[in-house]
Amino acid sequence: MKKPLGVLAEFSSSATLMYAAENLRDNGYKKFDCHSPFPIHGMDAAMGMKRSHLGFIIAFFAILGGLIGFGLQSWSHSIAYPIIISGKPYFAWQSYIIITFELFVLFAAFAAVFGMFKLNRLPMFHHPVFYSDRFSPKVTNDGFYVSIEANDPKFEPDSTADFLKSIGGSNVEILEEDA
């Protein structure tokens, strides 16, 4: 018995793909993705995607890194090892700026990389669209596709395939794996 993993439909252009994304969003589909060989301006809004939280994650960790860098230097120079070097006061904050900036950037970079991995659910070693013979050779060249995952609340294999055909999808196929 074969278990359905999703439905894949091909569209003729970026405009029809945008139209399909708007229709899927307006009809209550949540777990779908649009695949094209190049970025399409406005596709995020057409799919109903919210603004990414990655910027807030990066800002939080950048500030945290800066505070850690400044705090560690302040503590070590003023409290742990209070030694007067070259006549500087114990709290010579001007000399702390370089390390503070470096840790600010370091924490921001790590937050960007690991935050992006988490928010994009990476690494994803396999996706149901790779079961399609038409998808792989065309999507990076001249193919425009919509895939709807089986865990979408509105997913029903036959009715979802019919809906994709009604909004202009061609070569609609139900993606399945052996259960």
Second form
Amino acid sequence: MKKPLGVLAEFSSSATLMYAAENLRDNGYKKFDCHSPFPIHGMDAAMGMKRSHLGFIIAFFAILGGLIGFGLQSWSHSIAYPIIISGKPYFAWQSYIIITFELFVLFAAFAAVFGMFKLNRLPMFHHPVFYSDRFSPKVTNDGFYVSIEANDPKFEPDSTADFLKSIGGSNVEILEEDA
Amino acid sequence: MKFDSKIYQITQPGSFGNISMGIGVLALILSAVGYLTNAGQFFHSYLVSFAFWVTLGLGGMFFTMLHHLTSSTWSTVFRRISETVTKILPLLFIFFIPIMLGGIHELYHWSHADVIANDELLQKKSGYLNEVFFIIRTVLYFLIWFFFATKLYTLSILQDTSDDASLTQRMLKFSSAGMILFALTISFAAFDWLMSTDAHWYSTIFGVYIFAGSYLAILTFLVLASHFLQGNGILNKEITVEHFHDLGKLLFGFIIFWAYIAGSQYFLIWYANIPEETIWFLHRWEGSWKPMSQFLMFGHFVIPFIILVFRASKRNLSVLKTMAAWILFMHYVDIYWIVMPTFHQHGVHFSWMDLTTFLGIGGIFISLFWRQFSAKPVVPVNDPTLQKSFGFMNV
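Form predicted together with the partner chain structure, per the form predicted on its own context:
Below, the chain from earlier opens the complete complex, with every other chain and molecule after it.
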């Protein structure tokens, strides 16, 4: 008994890949991905992808970092251990700005990197497309692929494979593993 | 106003240039009346207006040179606008002549022999800060700007009718030498014209601070000029939301850069706490100058930051143009805040001459700009990157 995990189809060029993506988008497919050796301008729109929420994640952590930086300095300098440094007041907010800014940037950078990993579902150690023998050598060289995952609501192995053929896909494979 | 979209040429420039020239001349005549009644106030207002329009021109020079140096494609549609601003910059020398003839004594206390006699610090500085060397330096700045502005503009116009591919390279070469001289001349011009109004005070980052404002000025000018052109049916298809988005990103970036430089200047002086340095900020924190300083911080940084941080507001032309006009206004406030507290130490003192000198120099600047701009194609029609620039997309 084999369990289907998805379908993989090969396309001849970035233009046909884009055309396929638009067709999949217009036919209501959600869980599909396009694979190409290089980034293709306009592909996000062709696949119907929404803008990433990463910016809001970064903003949240950046502000959090800034507050931590400012809060820690104000608390330690003016409450926990008040001390006069070069004639400045206990609450010398001007001198806290640099660390506040640095923590703001640090938290933003970490949120950007790790948030990107999270949204991309990385690290991912395996993916059904690697069951295909043709995929790995070609996709980093001259191959253009569409993969549709089995948990897509419209997925049904044979009809999805036929649909991919009808929009110009070749070497259509149903990716399976032993159940 | 009529426009031929096939050759990108304004065929009938309309009366805009004449109206602007009329306003300029009228405002200058009014300012001259002001000079006869209160010469001191006249020159204070005049210096602010002069510095405002010169920094806009310098911003244009920087934008043009940066465009060539980085071989940019997105900004090719804006190149003719920034080149024309640059081309007008050296002509502003005529507005320096009143300062040269009489303004020096009203504006710069280092030019009074009796003041120097009782001031050891000014005696030590008199090798640099003296009238003759001051004028020589200014003439030199304008000669350098004249050379590069004319060179870049002429090559660009030549490119419109020539198939010579090496013109791009030649503009790049002039830009690389020009960029170095730009950095030096803008710094020293800022030291001479603005910083030396308070000759005891010094800040080594002052030139960079003025540069930050200049670049903001040209970015806002590009947004507003493009908006004006599109309102008259020019470049409606060529300048897209993608180009405005990029100008918005640069505006946002340089709002932060300005705040970073302003903060650095303040911060080092605050930390060191040396009286001859802190006095400059003390003047700006006394009386009604304090709310003015706070207004500058919020208006020039905090508010534009909060609004422009969102992608949607950079891509919404009505928000972007409002912000551009606001930031250009804040650039004027910035220069006003640099110059005026030295002369009115106990509080803000607005004068009608602030407005007339601004409109006087500005009206003539805009009029000269429009005459030059409408006489040539509105984009570099033969630039190899132009088509790519039209189709530019943000990823």
